[in-house]
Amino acid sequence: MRFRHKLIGAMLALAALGAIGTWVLYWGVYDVSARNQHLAPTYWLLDTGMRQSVKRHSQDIHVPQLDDQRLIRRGQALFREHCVLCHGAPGVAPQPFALGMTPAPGNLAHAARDWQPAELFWITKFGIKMAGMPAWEFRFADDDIWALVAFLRRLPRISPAEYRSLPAEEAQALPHPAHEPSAERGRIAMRQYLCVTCHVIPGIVGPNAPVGPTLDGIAKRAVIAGLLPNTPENMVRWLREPQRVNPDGAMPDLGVSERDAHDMAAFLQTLR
């Protein structure tokens, strides 16, 4: 009888947390602006759901080599071509964009000591939400994740004079390997390429903002933009080139790239 009488206490405990919770946010009370850091409880609350959610999923990475020099050069021009605009490196600073962000990006000189390397490919390929980190892998193969994460793993010890003497090497991406279309992938593809800012999406949460067209139904419509006739082969087109199919369309180039175009238009193949 005692401890029914402490669940139930702690379960009512928890719903008033919740209720009160609730109440702050609706009201506006949390301060959501960039120029104040979060509270301590909320930043370790943050923190520690990341730590374990990352240990969590990346358990069964299998780590390759990575002393290889010929990976680690390749994972340094990457990381000077991506990662110093929000990470900074020895003795560089971050762009100005990245000074203010909130939670503010790691210094991967630390991360490179404080995560296990399978960790560091998770975090990099999957990026982490509501931290400004993206999904890599929608730019970069596998290949190349691991080169970055070779050269993370040098970072600790290369001092600034050391870093600015390194060569400017440049990294052309690597090209994914062929697969299927998967239309899974082509969902979250979607968001990555930031659809939603601009489409009503179904099955995809964000902000979906009327300025273009609603995309539910679109796999019913005889022509994609209006100019198309509605084929995959077109879609993929109309993804990857959408200002050469139509000039004065507001549609931008995103730069997607032919397997996630194919995985997108699978996706929208979906939405009867």
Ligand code: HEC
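Nothing here was measured: the structure is a model prediction, and the numbers come from that model. Positions refer to the first chain, counted from 1. For clarity, a rigid core is taken as the largest C-alpha set superposing within 1.5 Å between two forms. First, how it differs from the form predicted in complex with heme C (HEC).
- Here Ala250 does not count as shifted, since its C-alpha moves by less than 2 Å between the two forms after the core is aligned.
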Given for the second form:
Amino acid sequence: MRFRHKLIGAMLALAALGAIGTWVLYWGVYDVSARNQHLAPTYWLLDTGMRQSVKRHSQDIHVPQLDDQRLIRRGQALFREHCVLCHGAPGVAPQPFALGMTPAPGNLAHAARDWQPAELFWITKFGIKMAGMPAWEFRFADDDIWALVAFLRRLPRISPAEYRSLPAEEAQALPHPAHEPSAERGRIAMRQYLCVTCHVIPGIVGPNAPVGPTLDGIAKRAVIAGLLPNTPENMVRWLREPQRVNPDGAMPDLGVSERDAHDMAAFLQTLR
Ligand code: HEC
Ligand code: HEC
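Shown: the form predicted alone; wanted: the form predicted in complex with heme C (HEC):
Now the complete complex, all chains and molecules, led by this one.
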């Protein structure tokens, strides 16, 4: 009898919490602006959850030798080109847009003291959802990500004067190693190239905004964009340079690599 009372009490409490949650979300009471940080307990909860998640997901990553000077210099060039705009560097401020981000992109001078190399690798490769830290998996090969980690490990010991005097090198990203086309990887690429912000794509969560035609049933269509016969080669060509194929079309060149285009074409083949 007492157990039953407790059960009913717990269920009522849950229902009340659910009702409050719905009220807060549905009536727009929750403030989603980037102007204010979360309340201290919410911040603590999210930050702790993020740290634990990174720790768990990175535990099986094998760390290569990171003390090589050439690797560190390569990481420095990539860091200058791709990371400073949000994170700043010793004596260098981030770009204005980054100042308004919540959570704020931290100064990475301390990152190598907070995080293990495998964790830095994981964060850089996969990013942090709902935080503004991008996933670099589709931009950089693993070797380049390790170069960045090698540089991040040096960063706590680099003074502003030394950072200024480091030679600025070209940062040409390495190509990804070749592999057999993978529809599953192509599905992930649909998000990582923003396809889902302009197309309805079955099975992919996102805005699915109808800026371009729906990709539902694309495998059965005879032509691509009304111009090219729908063959696998033409699909790769379209995904890599839509502006060359149709300069009057609104689909932008997204810098899709050859390998990623093959993966996406394999995925599009499954949309019948
Ligand atoms: C568009 C802005 C942006 C760019 C560009 C960016 N980051 Fe970040 N990064 C963030 C934000 C925002 C966070 C904070 C996430 C959080 O606190 O939850 C973050 C967090 C991190 C962290 C965890 C650090 C910490 O403070 O605990 C590392 C490491 C990191 N980024 C590395 C990089 C590297 C390496 C690059 C360049 C390849 C890069 N980031 C480029 C926005 C960016
Ligand atoms: C900024 C919006 C935008 C983005 C981002 C975008 N597309 Fe498009 N896409 C369009 C528009 C607009 C068209 C129609 C263009 C035309 O007819 O020339 C189109 C056409 C297409 C077509 C031909 C559809 C048909 O029915 O013939 C395919 C396939 C396609 N896009 C795939 C993709 C993929 C894959 C990505 C991600 C790599 C992507 N799109 C990213 C706007 C976009």
